[in-house]
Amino acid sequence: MVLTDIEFHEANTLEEASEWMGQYAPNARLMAGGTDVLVDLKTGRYSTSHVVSLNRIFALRGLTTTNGSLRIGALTTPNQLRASTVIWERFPAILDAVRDMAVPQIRNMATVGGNVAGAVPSGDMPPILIVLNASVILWSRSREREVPLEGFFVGPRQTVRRDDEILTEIRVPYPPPRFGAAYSRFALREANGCAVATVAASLRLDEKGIIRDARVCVGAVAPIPKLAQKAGAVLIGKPAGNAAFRQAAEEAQEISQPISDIRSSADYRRELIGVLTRRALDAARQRALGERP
């Protein structure tokens, strides 16, 4: 496909997109920072007549807090999260996450918004914000809507959004006393290639150091980010030690669903899903002793 086969409509507001979007549905994409849609564009792995872009929409820009949330604008870039103070100090996880996505300049055109509405089973930013229990607002002209991430994703590249609604933002919970959260992921090149497998996990101890409650997510090992239930079940009521962990480890790779391609065979990816798991298991314990891992 040539691009000039497309016509292009830059939004003013959220109004705006909304109506072209539910005007040229299904033949529209929505655009925000363009480093998977053009490139999805160019490459084939889908066709559109219409993209609608988001980028003159400076309300989705930027991060704020409000009750007692972290409020993440769509259009905000990986390395503005990078150098936020807030997440430095409240939200180190996320900066796991953002810290080996890409390379330099493609951290400062993507967005948070767009890698999770995108949908791509390795996308970095979905596992940690589901540990997180993030949620995402989802704009149309008729009303909005608040979906809990872990929700959000129905299959590779598909979610519940609807063809008029627009992601607006995501909603991170600001974290309880003696709480950690930590992301791991195996790539084979450091910066640009996609996650082989990922593992994102959370903590919350008490005072004497016993697990109250734990999350853990799977990420590129299936067709979707999968939070593991039993995972985080296994670790309830349990000292936050290699024992316990080695325990969610095994019930992590159970959830697995991984394939075999060019990256890595299947048994690798499930071997990576129980070395990652304990990694993100024991960052999450030290930032929740207020060690820093």
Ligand SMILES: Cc1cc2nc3c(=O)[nH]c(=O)nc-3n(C[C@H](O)[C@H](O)[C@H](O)COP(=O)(O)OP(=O)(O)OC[C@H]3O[C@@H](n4cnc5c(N)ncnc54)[C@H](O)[C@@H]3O)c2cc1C
Given for the second form:
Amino acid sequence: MVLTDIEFHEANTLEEASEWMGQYAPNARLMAGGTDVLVDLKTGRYSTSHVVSLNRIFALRGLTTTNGSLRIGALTTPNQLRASTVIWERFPAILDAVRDMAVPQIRNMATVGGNVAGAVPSGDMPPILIVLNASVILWSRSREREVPLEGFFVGPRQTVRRDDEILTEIRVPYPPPRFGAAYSRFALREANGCAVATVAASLRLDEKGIIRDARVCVGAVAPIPKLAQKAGAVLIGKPAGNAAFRQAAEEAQEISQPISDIRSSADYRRELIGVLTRRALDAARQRALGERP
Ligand SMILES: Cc1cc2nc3c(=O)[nH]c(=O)nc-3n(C[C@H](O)[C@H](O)[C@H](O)COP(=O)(O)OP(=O)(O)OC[C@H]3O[C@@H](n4cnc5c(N)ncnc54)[C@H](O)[C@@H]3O)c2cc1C
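Let's see the other form, the form predicted together with this ligand, since the form predicted on its own is already up.
Next comes the full complex, and the chain you just saw is listed first.
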């Protein structure tokens, strides 16, 4: 399908982008890499009269480190994350999520901000960023606010972001000692396979290997990436091992609301959540102990 009757605006600054969005919304869409927006417009998922591109706002690209956190600019691509030393050294769990995403061409075009702001239930970045306690910065001409990622999503492709707000960066705090996280994903094929079910998990252990903090987030099995509070809670105070991980897996299955579609039945997705939760927790445990999963 050919796209017609769309006015394309290339913003040079955040001010311009926010102003145009304020002026044209709800008949306008922000665009970053365009790997979702252009597909959605061409397939008619939605229509719009204005597209506001963020691509010329170079300040939104790349990673910066501060004392307490890593800041991922919204226009950073998955391949830039894969090439980053700080990601390899401090956030290997983020690599789990971008390694199998799409194909190299998409990983060069797509952006982390688009993956998060798009709020597609099977998106690969949100679950791992949630268990890493990340937050997003939303910028508009009237204010800037920081929203914890676990409170950002409200439904499929819906978030708390207002039309004139631009997601400028994702902040990920540096992990404390004896902390490990991991992401497990199942898709029907290795490349270009949309996730059927995903689980991200993080653990903080004490000197004796007892779990002091734990977070488990399920993806592609609910309208939003869902933090499984009970799965985290049952792990606290227990030795990091299979017995505790099995209990957490049951809680993660309990909170899932999978659907049946062309990729999988709901029952199979629920079964997958059990397996992926145990895998993610075991890999997180190994990382917390300084081992390589
Ligand atoms: C062939 C193919 C394979 C794919 N495989 C995967 C996969 O394996 N895993 C996966 O997770 N995704 C996959 N995707 C989906 C897509 O590539 C990702 O979600 C990508 O990260 C979206 O980023 P983008 O910059 O292209 O977003 P865009 O398409 O530009 O935007 C996506 C949405 O986010 C909004 N948006 C973008 N940037 C901002 C911002 N800074 N502030 C506010 N709103 C913003 C847009 O308005 C739009 O609603 C695939 C897509 C294709 C075409």
